[in-house]
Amino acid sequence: MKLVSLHRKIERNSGLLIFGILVVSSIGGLVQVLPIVLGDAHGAPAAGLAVYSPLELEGRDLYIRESCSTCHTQQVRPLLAEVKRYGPYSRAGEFAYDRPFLWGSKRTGPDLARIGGKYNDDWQRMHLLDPRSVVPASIMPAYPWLASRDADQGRTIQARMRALQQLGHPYSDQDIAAAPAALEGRTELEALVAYLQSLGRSMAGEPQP
């Protein structure tokens, strides 16, 4: 009877009802969030995962600049149809060095999580410059300006790598010092191709579940 009386009291008092909803929602949220925040396994890099090279890091920023994640996801879900089409499903450890994550949510184009090594560099260059030259039915726009623009025009690669170093990415001071030379004479097209070819490399050769 006491529980029934308390239930009726809460139902009739909007303030108590709102408070109760907030308490229950907070508990549910903490149960989901705390294991991820406090657990080391979720943030540990996958075996074989390496930080992005200066050229790949530049390409990743170009991928963000050109809004590629608007049409392409980078997450293979653990569903049979997805695994058969794209390869092994995505694991948390694959994204330890991704800031921000580029999982995406809409697939106007195919998922790119396992695109690295699927095609050679020449195919990737042709696809970016003229998508319909290699995929006649493609609706992807062309990106011809990438071939005429120098990589790292703002000369910010070292600052970006230092920031990532502070966040725990294992870049050495020597890596950062050598970064401008690694981008010297390279185009944005080369950088974006290098980034695309790096995707999924930590899962290369893993059998499908």
The other form holds:
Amino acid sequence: MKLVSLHRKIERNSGLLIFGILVVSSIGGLVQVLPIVLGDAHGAPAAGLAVYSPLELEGRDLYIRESCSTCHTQQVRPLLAEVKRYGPYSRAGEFAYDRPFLWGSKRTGPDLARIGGKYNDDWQRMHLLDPRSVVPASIMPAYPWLASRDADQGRTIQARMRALQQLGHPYSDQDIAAAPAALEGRTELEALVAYLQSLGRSMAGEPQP
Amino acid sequence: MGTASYQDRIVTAFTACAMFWAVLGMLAGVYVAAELVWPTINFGQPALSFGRVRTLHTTLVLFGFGVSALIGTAFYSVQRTSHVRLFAPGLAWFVFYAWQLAIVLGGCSILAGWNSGKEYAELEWPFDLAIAVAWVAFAIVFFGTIARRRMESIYISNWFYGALIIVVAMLHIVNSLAMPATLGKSYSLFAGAQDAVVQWWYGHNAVGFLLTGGFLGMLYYFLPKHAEQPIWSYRLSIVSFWAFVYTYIWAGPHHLHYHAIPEWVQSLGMVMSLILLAPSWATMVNGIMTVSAASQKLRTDPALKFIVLSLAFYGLATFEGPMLAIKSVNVFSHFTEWTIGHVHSGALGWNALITFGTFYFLVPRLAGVPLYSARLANVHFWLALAGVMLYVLAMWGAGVSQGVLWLSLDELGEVRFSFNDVMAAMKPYYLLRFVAGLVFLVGAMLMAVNLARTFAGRRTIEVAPPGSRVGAGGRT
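Given the form predicted on its own, corresponding form predicted together with the partner chain:
What follows is the whole complex; the chain from before opens it.
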């Protein structure tokens, strides 16, 4: 009955109960999550990894706006079938400039980690505007509005790059000053395609395992 | 109204909102299920496209339906297990209005394309802040009520509701840390692989402490109350509670098997997920043994039937979870519909059913009249069971097919099936899942009507804490 008598103390003191829950539930996170977050091993960029250009960053934020990661993963697992199907498996260093990460949890459509350069820009545009025109069995929604909307309609690209700069992304002040000009006259469709074509770029020279 | 009666109007308000969000959130789910069968039915409207409506679906069912049901039942049971009225009732109403407003505006923001990109935490930073403030107010009301209790011990249900409040606050605050760029856009403080580890520490434990812990609080109050039996084993409750709080938090990395995170983290996540089966099933055994003493009630009482069925699905989902966390099983199940099936056997079979059972018990007590139609509730029971079974079967079929076909290699070591071939084979499963969701939704709509009719015939009823001088309205 030792356990019960010890517990009588806890369950008669709400402060003790709150403290107990806080301590016991924190241990896992402190041991398992904190070292990864504080350590450099899984946050450092891979050699040759470039930060997203303003157009690619706009495209990435559109990918998030439309929740593309609901159906498309960006993570090739180190399994023979996956490497054969998609390309080299994913390494932590590839994602150092991904805020948030977009690995996804479900493949209703195919993985996109190595999609960059696999199809040309025209194919990507047609596919986004009318997926079934190029993939008859596709169940992806069409995104016609991307073609008729200017990229960065809200004129926020500089604010976004500055936020990322503060988080440590290597954007120079000149990069940020030049960003609106880089988006001038481009559509959302062009931005999203630019982002898709950038995916997997840093791994182009990697040999297959 | 006598000043000493329990504050139940706020419970009614939360219950009504929970029912509203249940129907709307499930409707959004059925709609996106239909979009996977007929991909053109968004009619070129951005706000109706799959990505946005699916995000709306999870947000409404989790935070609209689930959390409203949890706060409402917590406010109901904490008063009765403490024998006092709510602490700071004005603040309790602030929690109600702030939470509902956050869901309404947050839902609209998702349809407008505001999205943090983090799964099950997609609301952008202004909403994250609002939610955090409302949650702290919830904590003050709840723990304030407990601190003023006239019972010596804090009852078990309140341990679980307390764990829900504390741990979800911790998860939400850490996972939402971000650098705002504009009003509707922020960037996570964590990047890449580090962000992934934080996100699934959050994501898995939102399942753990909201969908499991919170609803176990509901179970520990309403099951014994309804079965009119004490909890079978007090010692088992103690052991399973602390084992649950300790173990769950480690299991997140099983969402990242074979991903670009350290091997030791994946293995640790897998082992802890397997261990988690013990406290999960200990709780189930405790619940089943409690109700078995009142098994004759099961024949006549639809509310109790829902609760017992929810326990069965709780057992199923908490067995399936650890199995899917084994790396050699996960290699097939990961990224497939199997995951969706697993989530829904928990979310529909456990969370929705126990909430339905609780509301069928609770609303007649709040209204002071019997349920409008027990027959309609029985029809709902069978619709809910058929819906969730069909749903899970469809997703098992789809998920196992995807898992095996995607990894299948021919004699030359090349992939045997193109992605498109496998995707095309999903069509019958997607159609079945749409029908299953529709059946479940129709059941929930019948329930909404049944509860609304029950409440329309209400009598004024006040229930006071035992021993108080004013407004002794009858039962407790």
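For the two forms, the rigid core is made up of the largest set of C-alpha atoms that agree within 1.5 Å on superposition. Numbering follows the first chain given and starts at 1. Computed from a predicted structure; not experimentally measured.
Look at A163 and decide if its Cα position differs by 2 Å or more between the two forms after superposing on the rigid core.
Comparing forms between the two forms, the A163 CA shifts below 2 Å.
Aligning on the core only, does the CA of G29 end up 2 angstroms or more away between the two forms?
Superposed on the core, G29 moves its C-alpha 2 Å or more between the two forms.
Tell me, please, whether between the two forms the C-alpha of G185 is shifted by 2 Å or more, with the rigid core used for superposition.
Not so; G185 is displaced by less than 2 Å.
After lining up the core, report the Cα displacement of S14 between the two forms in Å, one decimal place.
Shift of S14 at C-alpha, rigid core superposed: 16.1 Å.
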